[in-house]
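Next comes just one chain, in structure tokens: the form predicted on its own.
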Amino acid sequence: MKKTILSGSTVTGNLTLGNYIGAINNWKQLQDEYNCYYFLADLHALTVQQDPPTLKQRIYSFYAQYLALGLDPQKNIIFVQSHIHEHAELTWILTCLTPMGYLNRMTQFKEKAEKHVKNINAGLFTYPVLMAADILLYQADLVPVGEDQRQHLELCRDIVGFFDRGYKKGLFKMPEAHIGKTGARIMSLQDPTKKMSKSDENDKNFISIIDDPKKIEKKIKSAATDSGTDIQFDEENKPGISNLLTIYSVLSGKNISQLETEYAGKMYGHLKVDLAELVLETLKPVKEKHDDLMKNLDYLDDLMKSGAERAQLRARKTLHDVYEATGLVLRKP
């Protein structure tokens, strides 16, 4: 029996080169080995008030980006979170089991609360419980996560323990982290001490996978570098160059040592010119396929419907078992 992997991305901003390298590139390598569930986290996006027409368009665009990046809708179950009502239902049940003290400790809540002082809403606070419901509904064995999401996965594991002790032991699988070995953390182009983020307010900090080619080239050539001239991987003393080398290594398949040898005696500008060319070559077919898919929303609707129907088979079974375990009366068909 294949193990189950689940992951998703919040539909804010556009998917970045960091998302591609750190997550989706790894997802493609998993689709033959595991039962893969990949979703668009549109409910998570609502913790920040969205412009409705923009959000709707972005959901289609994200789905098209998933496909353009190589996720096969036949090999994977690709769906929109809000199309499965079981996510919201399980979230409420798990929220009633989760102590507020555990949520108070969530680092991302503290960071986002500082960033959005005028909108510290309950959804932002309980966001990790919805994330736990996302994982547990599909009985995921593994969850690809970056270091910044490890705390949320640990809370999910705690919630499994709360349910085991409060209702029924073993109903949920205990999920484990699955972290890609390469390129797990791509940093901001202008501030390489911070992770590249699609929700960054500074457009120069990230490369969107559907950015205009000239824009991509300009962003890479203006990326922050470090003192000195040696092109060497040193995350502590040369975070800027180390970030560029990481991107180059993942996209080219060459290891860091090879690149250091190739660029020995060369200037930072040489590396940036070559990296820009490599990134453009990598993303050109992605943008072309995305733009083509966005011309046929009916086709995307059909794929979303099919993905939701396949995902709901497992979600419905899990929620049925949860209702029985908690004593809720199931509605008769």
Ligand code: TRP
Contents of the next structure:
Amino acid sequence: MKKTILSGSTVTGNLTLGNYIGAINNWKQLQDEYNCYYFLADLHALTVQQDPPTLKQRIYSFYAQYLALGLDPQKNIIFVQSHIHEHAELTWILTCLTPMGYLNRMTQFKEKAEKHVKNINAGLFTYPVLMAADILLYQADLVPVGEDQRQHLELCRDIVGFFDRGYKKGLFKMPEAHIGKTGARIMSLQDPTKKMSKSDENDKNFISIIDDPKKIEKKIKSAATDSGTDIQFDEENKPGISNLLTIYSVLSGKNISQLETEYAGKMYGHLKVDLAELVLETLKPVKEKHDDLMKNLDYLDDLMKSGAERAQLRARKTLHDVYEATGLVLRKP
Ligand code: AMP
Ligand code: TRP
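Please show me the structure of the same protein in the form predicted together with ligand TRP, now that we have looked at it in the form predicted on its own.
Zooming out: every chain and molecule, the one shown earlier first.
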């Protein structure tokens, strides 16, 4: 029996080079070994104010970005969260098991509440319960997430405990976080001490995988570098150059010390020119495939539909078992 992996990405911004290197590139290596579910967390996106036409376009674009990066829709089950109504339904049951105090501790809630002072809605508060439902519906064994989501995953594990004690032990599989081992962390281009993030307000900090090539080139050339002139990997004293070397190394397959030798005696500018070329070369086919897919939304609708059908088979069974365990009367089929 293959183990089940599940992960999702909130539909905000566009996927970045960081998502590509830190997540999706690794997912591709898992697709043969595991049962993989990957979804777009569109319901999660609603916890902050969205412009409806932009959101709709972005959901299609995200789906196309997943495919363009090489996730195979046959080998993986790729779906949109809101297409499976069981997510919202299971969330209700789990919400009724989750103490307010546990949610109050979530650092992401505190951060977001500070950032969106005018829109501290209840959804922002219960967001981690929806995330737990996402995971538990599919009985996932492993959940690849970034460090920032570790606390939400711990809460999900707590919720499994509440359900075990309140209703039925063992109904849910206990999920584990899968935090990439060597998973390179790509840092912001202007501030290389923080992570490159798709929700960064400063557009110069990240490279979106579907950015215009001219923009990518400009962003790399204006990336913050460090004092000194040597091209050497030293995260502490040379975070900027180290970040560029990391990106170079992952995309070229050359190891860092090999690059240091190649660039000995050269200037930062040389590295940036070569790196820009490499990134453009890597992302060109990705953007082309994305743009092509976006010309045919009907085709994307079809893929979304078949992904949702496959995902729902699993989700429906879990929700059925949960309703049964909670004492609700099941409607005759
Ligand atoms: P997010 O963009 O925060 O929704 O993250 C989605 C996935 O991409 C998670 O598995 C993250 O660990 C990964 N990821 C996001 N940003 C980076 C980054 N800058 N470097 C490496 N991995 C990243
Ligand atoms: N909250 C996650 C993030 O912002 C996205 C997400 C939603 C997710 N549901 C999930 C990730 C379930 C893993 C499993 O990055």
